[in-house]
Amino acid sequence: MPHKPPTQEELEKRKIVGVNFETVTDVSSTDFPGHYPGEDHAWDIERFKKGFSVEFHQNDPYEASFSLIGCDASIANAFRRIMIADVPTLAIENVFIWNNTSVIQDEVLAHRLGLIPFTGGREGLHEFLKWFEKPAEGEQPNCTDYNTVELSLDIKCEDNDDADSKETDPTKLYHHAHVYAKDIVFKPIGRQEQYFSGENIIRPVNPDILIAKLRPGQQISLTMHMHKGVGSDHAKFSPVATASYRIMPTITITQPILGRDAEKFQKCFPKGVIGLEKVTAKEAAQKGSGYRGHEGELKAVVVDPKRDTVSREVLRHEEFKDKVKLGRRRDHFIYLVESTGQWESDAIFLESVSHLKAKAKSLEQQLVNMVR
């Protein structure tokens, strides 16, 4: 007998992950050659372009939520996986200490300053500067305009001689009690003054992080040079505060759900998730609707799906056991990228479409290679 092609919603329903009181059902994916006889599942381009798309949720310079529809989860693990480690950034990396009697060790300085992040002018740092290269050993480093930035910060703390006597505030009884990130200052060097002057100088993303507390005559001096790096290398270089991603969740009423019991199945959900509306004249008259002689009445209704954490607290109660099935979209990614202030988050993902598409011309040059 000929194969009969599946139905649209046939189709939709293999791509559901089924969410179940105890178990997780339908986790892997079927849709690959030769798993449903007389379909042609091989890998399309046109196909591909055809069921792919990208939905923004939010749009912000610091954070940013999007939807990737219609690809693979090898696909949507990459992008996460560049944009926290392949996407490169500005951050500290040599620290030269030339006084510290604070509390704090010299590593331990070292280390808070390394991990502050900073943002400025976004031609210089992504255009205009340029990767360092490491000395071997015994060398002089190159430390030039275009591959390294100088901050420094000299602060000392001295007694407040306008103090009240009665004073116990730290901050009103001395000058420079506390030293916050502010107070590192940028050194331009050569064309570096093209690129970062005015609202484009390089400076910290939060002026008010805390580095170290100073007490009357506890100085810290030092001189900072800054280098371009990947998240691979060390976190700091990272571009992301978090880059992660969620399987779109998926509800769906089966019975209807009314009164009183729709307002309980709404609380079963995060904010937002389920809607109450009133049975309109229309559905209390058709037949077979479930809403006959129930007009006025409020009903459940899925409102934003994606709100959902999918706890499965519906599924504890007895009166919704058969009236509602829970699931997730296998091909529908909801993305949370958090900048940390160098990039705009939306940019990060777009710089790892960019890393994607040059590791996989990489790959393909090397196969072209191992043929020769």
Given for the second form:
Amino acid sequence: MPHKPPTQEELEKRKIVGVNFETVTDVSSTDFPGHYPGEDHAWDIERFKKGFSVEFHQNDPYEASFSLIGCDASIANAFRRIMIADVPTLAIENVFIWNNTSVIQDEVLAHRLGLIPFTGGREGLHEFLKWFEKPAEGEQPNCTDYNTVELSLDIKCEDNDDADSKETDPTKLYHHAHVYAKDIVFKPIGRQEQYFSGENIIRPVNPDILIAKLRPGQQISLTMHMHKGVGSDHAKFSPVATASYRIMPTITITQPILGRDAEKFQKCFPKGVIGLEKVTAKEAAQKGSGYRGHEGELKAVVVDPKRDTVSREVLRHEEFKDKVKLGRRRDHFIYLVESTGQWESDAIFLESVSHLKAKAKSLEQQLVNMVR
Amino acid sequence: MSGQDYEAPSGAFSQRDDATAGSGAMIYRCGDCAVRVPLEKGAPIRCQKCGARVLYKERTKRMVQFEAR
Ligand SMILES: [Zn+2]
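Next up, can you give the form predicted together with the partner chain of this protein, since the form predicted alone came first?
Next comes the full complex, and the chain you just saw is listed first.
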């Protein structure tokens, strides 16, 4: 029997994961060689280029949302994992405590300091600063201006003599009752001055992070060393608050939903997913469309399936069960990347792409060495 | 910058305060009134101001290094 090439409709259907009342169908992708007899599904760069696209929904420094359309889940997930665990940032790594008479213990204080996100001049952070080599046991660390950034925190709580006698607020009664991230001072060394001065100074992204609370007589005096690191070593090095993706939901209305039903249908989805439109005269005149004699009534239409959470609420209602088909597009990934401030959100994604490329190149080299 | 700056001071460490150095007195803090209490060896453990018998040793003046993780 000669093989019939799949229709466009069939090709689209293959990309859809079925979301039913209690089950999920067609979870795995099938576009690999040997699955469909007589069809060539060998991976091809030209075919990939033709079917692939990127679409930005939002692009702010601290939050970016975009879609990768036409790529496999393995690639999409690789980007996500690289963004979280492999894109380097600068974070506090060593804390040298000279004095700490506050109620917060030294090790807890050091841990808190490590988690504070810092930012500074992009060129200095990404180009000038290099990796810090951890010294071997018993060796002296090699701290220089291109691999270590020094910070200090020197603060003492004292009585505020100008405070009202009836005052009960500790922040008004005492000076420095609260220690904030903005109290940390950057100490430039060597060439750091030219990369991290003025608006490029190394500083906490959020100056109002509370580090400790003090009472009169208590003080904290410490210096800190920052190094570059990656999220796979410790979460404090991760450049993202989170990087995640969702798979594009699809909603297909198979039979007309009209009037009060349409309003109820709309309420089964998050805001903005379903819209209400008037049935046009043309639709009402069409035979077998289901709109006959309903001109001017409201009908439910899908406006923005991207906003759907796929709660399946609609399938719980008897009247909608057979009028709608829910699904997800397996090759459409909607990313949400939230930067912690050291990188622009979109730059984190671009960096993850070049990381994956570098990983593939090094794997290729190892394969070449293997067969040699 | 060098890591050597942060090497802990070597040799025997003394908790004696500058003012009382040589006299053999150790500085403590009163648990009740927080006053500084210098104590000689063998002296009764007692605050000289309020008479409280709970005294606290002062924190080390040595640098302590921690990993921020
Ligand atoms: Zn006392």
